[in-house]
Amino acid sequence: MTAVTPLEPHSTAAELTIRDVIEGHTAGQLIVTADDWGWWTVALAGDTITPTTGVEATVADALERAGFLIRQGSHYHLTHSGHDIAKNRGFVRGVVRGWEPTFRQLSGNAHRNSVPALTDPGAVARSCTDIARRRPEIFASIGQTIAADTPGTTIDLGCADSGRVQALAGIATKEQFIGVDIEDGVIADATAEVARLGLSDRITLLPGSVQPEPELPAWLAEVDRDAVTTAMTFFLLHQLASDGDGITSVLRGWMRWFPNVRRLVVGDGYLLAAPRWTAQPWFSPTYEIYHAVTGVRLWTQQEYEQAYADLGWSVVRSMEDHKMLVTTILERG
C-alpha cells in the first residue's frame, strides 16, 4: 500500500463557496492576461503599471479590487498579494491556459475511467518554466554545482521551451546544454529564442520522447552520450515513472543512455492528499485531480528516495519551492 505524505489535521475545514469558484476562474483569467502584457515581470522589479487603454485599466481596476494590485493616482503597484501571485503566475497558467483543455473534456467522456491528456504545449512549456524559475536561489544552487564540476554536457529531459538551459548556461559558462521535448512545436520556438539569444555555440535542443524503451530514441544518435554528465528533469519523472514500471525503470534507463552521468537534478511534485482542499497546499488539489483524471499516477517523497537509494544515487541537497515541490541533486561515485 502507498504512503502519502501526511497533512497537519484542521480543526476545523473551510469549504469552498459559489463565490469562490466563479470569481476565482475570473481572477484566474487576468492573472494570465497581466501575465501576457509583462505586468508582473514590471511589477516584481519594482516598477509600477500604468494602464494606457481601456482594456488595461479595465482588468488593472478587477485586479485591485481582487487585492493583488494598489492604485496611487494614475499607477498601480503591488500589494502583498500581488506579490505572491506575480511570484507564483506559473501555477496559474499552468491550470487556466495549459491544463483547461483537460478538464473541458470531463463532461462527456463519464463513461471512461480516464481522459488522455490534452493541454495547449505553449502555455504549459511557459508555465513550466515560469514555475521552475520563480525561485532563482534553487536555479543559481544548480548553476553553482555544475559550475564547480569539471565542464562538461548537462541534459534537460523533457526541457519545455529551454527556459532552465537557457538560465543554467548564465551560470555555468563553461558547460555545454542539451534541451529535449516531445513537442516539436515547442522546440521549434525555443531553438529560435536560443539563436536570437546567441547561444546556438552551447545549447542545443532536439524534439523527442525521453521515456526509456527497449529501442533506443532517434534523438540520441545526436547526441555525445559519454559526454553528458548531469541529467535534469522537471515535473515529469512522475509521468514518466506511471507510464512506465516506475521511477527506478525510468532512471536506470536514463544511466543507460549516459554511462558517465554523476549527477541528477529531479524537480518534481510529490504526492499529498486530506480529505478536503482547504486543508491541502494551495494548487495541491488541483495538481492531484488533474493527474487522477488523465490516468497518471503521482509518487511520495518516500518512493522517489528509495528509488534513489536503490540505484547508488545519495542526495547532496533538496530544496523546497511549494510545499509539494521538491528540486533535489544527487551524485554518485
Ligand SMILES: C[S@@+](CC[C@H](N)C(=O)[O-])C[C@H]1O[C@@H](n2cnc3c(N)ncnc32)[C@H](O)[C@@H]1O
Contents of the next structure:
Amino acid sequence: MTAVTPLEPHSTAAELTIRDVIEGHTAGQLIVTADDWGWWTVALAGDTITPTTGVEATVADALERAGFLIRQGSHYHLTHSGHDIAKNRGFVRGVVRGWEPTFRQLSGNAHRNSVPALTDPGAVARSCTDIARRRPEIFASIGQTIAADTPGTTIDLGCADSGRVQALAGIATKEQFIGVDIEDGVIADATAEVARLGLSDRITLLPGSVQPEPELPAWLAEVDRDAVTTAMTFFLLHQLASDGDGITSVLRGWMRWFPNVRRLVVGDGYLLAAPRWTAQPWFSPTYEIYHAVTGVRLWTQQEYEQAYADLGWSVVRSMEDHKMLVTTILERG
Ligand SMILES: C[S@@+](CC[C@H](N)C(=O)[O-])C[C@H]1O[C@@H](n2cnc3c(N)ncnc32)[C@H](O)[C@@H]1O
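What's the form predicted in complex with the named molecule like, now that we've got the form predicted alone?
Below is the whole assembly, all chains and molecules, this chain first.
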C-alpha cells in the first residue's frame, strides 16, 4: 500500500466543514431574526432577554445552543461570543438578507461572466449603518475633525439610510449635511426619519446617482456646490471606480462638482485576497466573492493611496474598523 502523507493539522483546520455550512446558515437567519426583535440592542445595553411566546422561546433556545446566549431561569444574556455576534450583526444582516438575492441568481447564470448585483436595499442600508455603529469612535473622530473647522457643508455620497449623517450631525452641530443615494425608497424613508428627529433644517437628502458623468446630475441643481467643504463616501467608491474609470477619475469628478472641497472622508473595503477563505479576516472572502460575481472590482490600499497622491490629497488619519474596512480622512495639501 502506498503510504499517504497526512495533511498538516493547520491545513485541515483551514477548511470549512459541512457543519459550519449548515449550522452557520441557520444561525445567520436566527441572528437577523433576533435583531429584528431588538434582542441584540437590549442585550448589549446589559439587559436580559425574556422570551414570551413559543417562537421566541425556540429562537432563544437555539441561540443558547449556538453558544451566543446563556439562560438563567426565564432570562437570557450574552456570552462572550454572543457579544461579538451582537456587535457585528450588521455583517450578518448584509450577507443573509442584503446580498442573498445576488447569490441566489448565480444558479441560473452559469453562462455569464458576472451577474448584476441584486440586493435588498433596505437590508443593505441597515447593515451598513449597523457596521458603522460598532465603532462610534470613528464617527467621533470624523465629527470632531469637521466640528473643529469653520462650519460648512458636508455631503455624503451614497448615504443609504443616512445613519452616518445623522450621527455626525449630532457631533458637528454647526455643520449642514447633504446625503445623496440612488435608491429613491431608501431616501424617502430616511427623509421621514430625519424629519421625525427634528433635523430637517440641517440635513437634506436627495435621490440620484453620484457617479460622475460628462453631464451634471439633476440633483446637483438643488445643491449650493460652492458651499460644500467636506465630501464623504462610505463603501461605494470601489463600485463607482469599477463601473467608471478608476478611483482617480471618480474623485476628480467630485472635485469638479464641489470646487471648494477641502476634506475627503473615504470608507471602503480593501482587497485582501488569499487562496483559502480561512486565510483572510472574516468577511473578507465573502466581500471578495460577492464582488467577483457581480463584476465589481475591489482595489488595494496602494491603489487608493496612489489616487489620493495623484490628486494632491494627504492622509490626515486612517482608521481600521476591520482589517479590510478602512476609513481615511484626507485634506488637500
Ligand atoms: C454598500 S452601501 C453603503 C451605504 C453607506 N454609504 C454606508 O456605508 O453606510 C452602498 C450605497 O450606495 C448606493 N449607491 C449605489 N450606486 C450608487 C450611485 N451610482 N449613486 C448613489 N448611490 C449609489 C446604494 O443604494 C447603497 O445605499
